[in-house]
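Read the single chain below, which is given as structure tokens and is the form predicted alone.
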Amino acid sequence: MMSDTEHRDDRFYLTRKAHALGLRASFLQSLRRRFAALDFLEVETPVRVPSPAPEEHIEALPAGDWFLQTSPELGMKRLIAAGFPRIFQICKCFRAGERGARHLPEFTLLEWYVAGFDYRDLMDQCEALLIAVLKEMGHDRHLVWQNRRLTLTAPWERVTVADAFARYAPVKLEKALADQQFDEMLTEHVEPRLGCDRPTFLYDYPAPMAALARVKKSDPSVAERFELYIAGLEIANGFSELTDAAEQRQRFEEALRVRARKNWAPYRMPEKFLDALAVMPDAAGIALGIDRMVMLLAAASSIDDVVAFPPETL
């Protein structure tokens, strides 16, 4: 039980946060408008599953046998493999190992799907929707943060992987996979650099660093994935679906033999995610993080502030 002082302590912490949670209710009302106006369905997938995709670089926090989400992306395709073309979820996703200013091992994620629609689509897609729903929240054609004096109209900044490490990394990007510092690299020397003036989109991604997008078919050495970057905080991932079961189950396979040297938990095939693969439609999907767009539009440093309880108050 708390004392007289660890109460007003605790009220005070949480009175100081109201106007980013104000800020945070009006945007998820807003996004919540526009997908409406646009006839998307929204959907609820569940939290607790028997496995979430295999991938090298996320890990699962677990639930009983089963897992927390990383997130609701294997559910929502097989809806859209079911018929649903027009999808949006605003849940919590879990991560093990991810905390920092900019990173929480419980967050808040919109991800939506649109059947017919490839990452280009997409792009366009974000961007009308992300200045609507900024205009509707007052920020009409600029945003500031930390210092940083944003510009928001159309059209925003896109950049290949590729012409982004040769502007800003110290090594072309073909040398930074050949030495397994692509991860290093572009953290250290390339995102702080996207989306400073206005946003960015850095797409075409290599290969690899895509385990369930499509790769192109003019370049197969790059993936249809594209990242959104707002003044060096990166706030959204999409792509282009991969919808051939078969070479989704050997990357599967493959990041299940990564994951096992790395000595990280064991995860089941999902089999259900890969029938569906099969009658899966062309589609495009993304993942937008909202407590990072809540930072951007209350001006906090750190995503503490824009939560009501970070992991170590509770």
Given for the second form:
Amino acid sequence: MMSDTEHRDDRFYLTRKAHALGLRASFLQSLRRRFAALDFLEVETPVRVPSPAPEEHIEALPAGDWFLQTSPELGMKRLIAAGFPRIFQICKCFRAGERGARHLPEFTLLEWYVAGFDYRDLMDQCEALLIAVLKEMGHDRHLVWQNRRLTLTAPWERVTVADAFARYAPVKLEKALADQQFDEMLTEHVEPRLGCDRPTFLYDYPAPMAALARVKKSDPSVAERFELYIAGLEIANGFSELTDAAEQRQRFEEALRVRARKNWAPYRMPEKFLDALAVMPDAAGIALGIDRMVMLLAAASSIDDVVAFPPETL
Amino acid sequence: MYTASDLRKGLRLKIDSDPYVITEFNFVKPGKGQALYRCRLKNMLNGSQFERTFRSVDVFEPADLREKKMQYLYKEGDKYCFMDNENYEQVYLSEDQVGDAVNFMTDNIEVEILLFEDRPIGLSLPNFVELVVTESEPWAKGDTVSGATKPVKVQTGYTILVPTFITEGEKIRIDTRTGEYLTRVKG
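Could I have the structure of this protein in the form predicted together with its partner chain, to go alongside the form predicted alone above?
Full assembly next; the chain just shown is listed first.
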């Protein structure tokens, strides 16, 4: 992160950012061309919403009586339920209290949804799409970030959460969960090792760690959810969508109880979304952090370096 | 009390009855997971350091630290004596507590004594001090390359690099934060 004094002169620091801002623009243009070629419809759903998805660890910012979206997920699934088969959106999302070298409270997400897909189909599509876009941007085979040289050619690595813990963490997944140390172990021991030779999909998350994902039929202890890591950076989160409205309502109620215990703002139950979920076809969806991808493209170590104005400069 | 969202580099906390300063700070959070606050903490009494990861539910006690202007009087054994000019009370710091500040401390200089729960634990100097050059190698004539420097000794015994035109007996201004020469003081 840059110091306050460095922010004083717009012209000075924005000139230094010109390269990253240019890469951001090219990346967005390339993504849009790709999605158009795949016959996706670009959509816009409201940024200000009355009832965000209740999640245990994501807090929305209030906007009047409503809230700013933490992701466009609920609106986009209503579109899938209404019969739009392939949709994508690039939009601003807001999460209270998230600020660090890789976090901005206002950031840019790309989300896309495909009717009829499950999470495996989506991993394949994500891989093919990013390889094509990276190639168009001059990264034919390799990418270097923070002294790590990655191979980009297919196939990318796929590893289950349980295997990744066995490989990299000092304790097994079961023990980390029992000790309530999952996030600590993941961020300290597992994440930094993921995607360092080539991009890695971490998949099959413990079922309680997937608020809106479908549980795997062959193994109900895990959810059909994945995350994409590149050079240790968390880039994208996707899953087979839960389409059971009753189960989704139960999970939301549980999340609301946990939130209440933390004195977080109460949300109204997203009833219109639950109505839509009851008729939604099987589908898979993914959210990808645009700012983090631009960090990789621009060889930037801080997310501040890839946006024109971090909040502290406003 | 502080909450986790108050944590940042430079914040001073009380942990297990000792004052600590956060020397490194990282916010980490898996997208769907909980926020974690990874800190490197330095004990302000003995300098020992450790890393700890906090959660958003954690709360912290601020360290009761304040600074008070005092005057340096003299060194006695391995203790440095300072006086509070308001109440003439005297306090002592050890060599470890004074540290590198000794390089810039002249008799009667005014410093900020750092107090933890009213006990003196360290000091901070003015950003700039003026000291007299007491020893200087003769300046080799003809060495007029601009930016050329030579080592000299100042009245505290500290050795510092200065431009070659500085001579013994002159007064120079020094930045105590970097320990570097700033300018010659005329007079």
